Structures are given as C-alpha cells and as structure tokens.
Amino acid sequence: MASSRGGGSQQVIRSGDMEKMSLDQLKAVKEQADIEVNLLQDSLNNIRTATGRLENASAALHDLSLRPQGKKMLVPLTASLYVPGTLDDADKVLVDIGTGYFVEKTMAEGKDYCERKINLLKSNFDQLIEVASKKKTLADEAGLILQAKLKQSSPSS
C-alpha cells in the first residue's frame, strides 16, 4: 500500500497491481485517487482564475498606454469603489508581485511582466491537466476493477 501513496503526480500503480489488491486496498487506491484529482480541479480553477486576472491587467495595461497624459480618469480602489484621478505618467507602472508587495516598472517591462505570468501559469496549466487526466484514469481503473472484484465475490442469485 505504501506505492499509492507515493510522490503524488506520479502514477506508481498498475492495472495488474491493482487487480492483485484486496477490496480495501482498491477502496483506499480509489479514494486517494478521487481526493487528488479534486485538489487538482480546484488547482486548475485557481489558475483559470489568476490567468483571467493577468490578461484583463494586461488589457488595462494597454489602455493606460493609449491614453493622453493629464487625462482625468476613475481609478479603482477595490473592484467597486472608484476615485476621480488624473493620469500623470503612463509610462510607470505599480506591478503586484504577490503578498502585498508592488514594484515600479515601466509600461513595457509591465506588459512584459504580464505576458511571462501569463505564459507560465497556461504551461502550469497543461502540466496539471495531464497529471489529472492520469489520476481521473487510475480511479477510473481502480473503481471498474473493484466493482469486479465485488461482483466475484457476491453469491449468484
């Protein structure tokens, strides 16, 4: 039993493994599976999410640069709350670089800074979805070989 608990995105269980298996054992493989692929679901909404969030800071990035300078605009405080303001530079930039933390940046290293985030949570993205795909099939093995197993051992009406 200790291989299903293995380094978590690797499949270390095999279908004649698994067929090897007493119930509890398979009931264990299967839920496990079940719990990660979950995780990874909710792993690749969070991602879904923060990507979405990049893409619109990359549009009002390029909207920013469009705009004249002393142009008056509303400025966003939280996502309801806007404040009149007048644009003063539009080549320098605030980026949140995470945990509260923001870095003065210029236009196009902040487009650039976006576009990089971007990349790398679509590649994060392939990665987990390829990793769930291969649990989703190791439960799905797990679930058909148990619902045999049951089968074989129910008495024949």
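Given the structure is predicted, the values throughout are model-derived calculations rather than measurements. Only the largest set of C-alpha atoms that superpose within 1.5 Å between the two forms is called the rigid core. Positions refer to the first chain, counted from 1. Compared with the form predicted in complex with its partner chain:
Residue displacement note: residue 42 has its CA displaced by under 2 Å between the two forms (rigid core superposed).
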The other form holds:
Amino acid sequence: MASSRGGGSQQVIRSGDMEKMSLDQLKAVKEQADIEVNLLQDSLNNIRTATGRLENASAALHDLSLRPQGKKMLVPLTASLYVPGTLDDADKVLVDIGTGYFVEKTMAEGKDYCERKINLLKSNFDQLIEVASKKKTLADEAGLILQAKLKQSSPSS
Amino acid sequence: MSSSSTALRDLQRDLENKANDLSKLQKDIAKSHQVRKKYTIQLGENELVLKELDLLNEDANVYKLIGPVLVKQDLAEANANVRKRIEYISAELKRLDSSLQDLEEKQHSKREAILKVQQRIQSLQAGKAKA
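Show the same protein again, this time as the form predicted in complex with its partner chain rather than the form predicted alone.
What follows is the whole complex; the chain from before opens it.
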C-alpha cells in the first residue's frame, strides 16, 4: 500500500521478508527500527538547533555591520548589568571554529563562514531526513505486520 | 542417581559463571562503543577545524583558547597541532575498533558455550525425568 510510492522496491522486498519472520524476530526488528528512528530524530533536532544558532550569529553580524564606528552602546557584563561603551571596529570579528581555536576574520569573511556552515548543515540535514523517513516507514510496516500477526495468532491459541 | 545430580549442579554453576562472563563482556562492549562515539565526534570536529584553517590566509590571526584566555598562535603551529590530534584520534579509533572486534568475537564464543551447557543440562534433566 503505502510502500508502493517513491523508491519502494527495496521496501517491498523487506516487507516480504517480514511476512515470513517469526513473532519474536519481528518484534526485534521493530524495536531496532524504533531505536534507530529515535536516534535519527535526535540528530535532526541537534542539526536544527545548530542551524538556528548559526542563523542567529549571522543576523547579529549583519546587525553589527550596519552600525557606524563610534556608535554608543550598552554592553552586557552579566544578564542584568550593562555598561556604556562605544563601537570601535566592526570590521574585525573573532570566529570560534571549534576545539578551542578562534580565527580573526573580516566582517565579510565572518558572514561567509556562517553561510558556509549553514549550507553544510542543511545538506547534512537533507541527507539525514531521507534516511530517517526510510527507517520510519520500515518501522511502521514492521509494526503493522506485527499487529496483523498477533491478531492472527490470538484467536487460534 | 546422586552422581547425575552433582553433575547437574556442576553444570548449573558453570552456566552461571559463563552468564556472568557474558554480561561483563557486554558491558565492556557497550563502554567501548560509547568511547568510540566520543572519539568519532571529536575527529569530525577536528577535521572541520583543519578544513577551516586550510582556507585561511597565511597572515591570518589565530588564537587558541587556554582556560579563560585567548592566546595568539602561529597558523602553522595551529595547523600542525590539529593534524597531530587527528592522527592521534584516528590511531585511537583504529585501536578501539580492533579491541571491539576482539570483544565481539569473545561474546560470540561465550554465547555458544552457554548454549551448549544449557543443552547438556536439558538432556540431563530429561534423562532424570525418565528414570
């Protein structure tokens, strides 16, 4: 039924295999698939938050680049304490590239960095979501067949 | 009669020991998997950093976070550091992989041994029930 759409040939073979499996095997398959689906879902969420953070950074950079030099501002020292300051040089930014390394970049380079990272994450996200949806249909099918088998076996026993 | 029951008891004790060994092995495998995952993540992060460093101009300013302070570092030095770290992590991953394989083989043989003992217990019990 649902498996007939989009790249379903592999799925059909798998569901054919599942019809022949014993109840215990089927249960194991379903459990395994569920675990993998959850894991993939977690990864997708992580990527989503990371993308959000980078987008925030990119927006902040853009905002900063619009301010003229010598602009008065309030700088947060803690969440509730701000001190007055002036904007000195908005063209040089320090970028955290991971594992404790920071690189001085110009505004344009910094924006480019954010852009690149966002694109990288997006492509990873797209790849992952494909795998995740495949796993999800597999898990659903296993669940359906499992239930059908349980129904079949319960009146006879 | 009594000799068969002592044999049965011996087998059961054997089974218990083997089951304990198996669960210990499984714990070790799970732990190794966790460590492996951590290293894989670190490797990925380091590779990203290396890619980023490779893109930089030679005169770019690179800083290393040491505790709460940023210390300026040579690009070449930073590059070498990251490369060395990647090498180390890769070697560590390889070592982990081989030890994991070893553990899994051990687990497999333990399982088979347990199955054999269980079968022997069953056949002994069946013989006893007949007698």
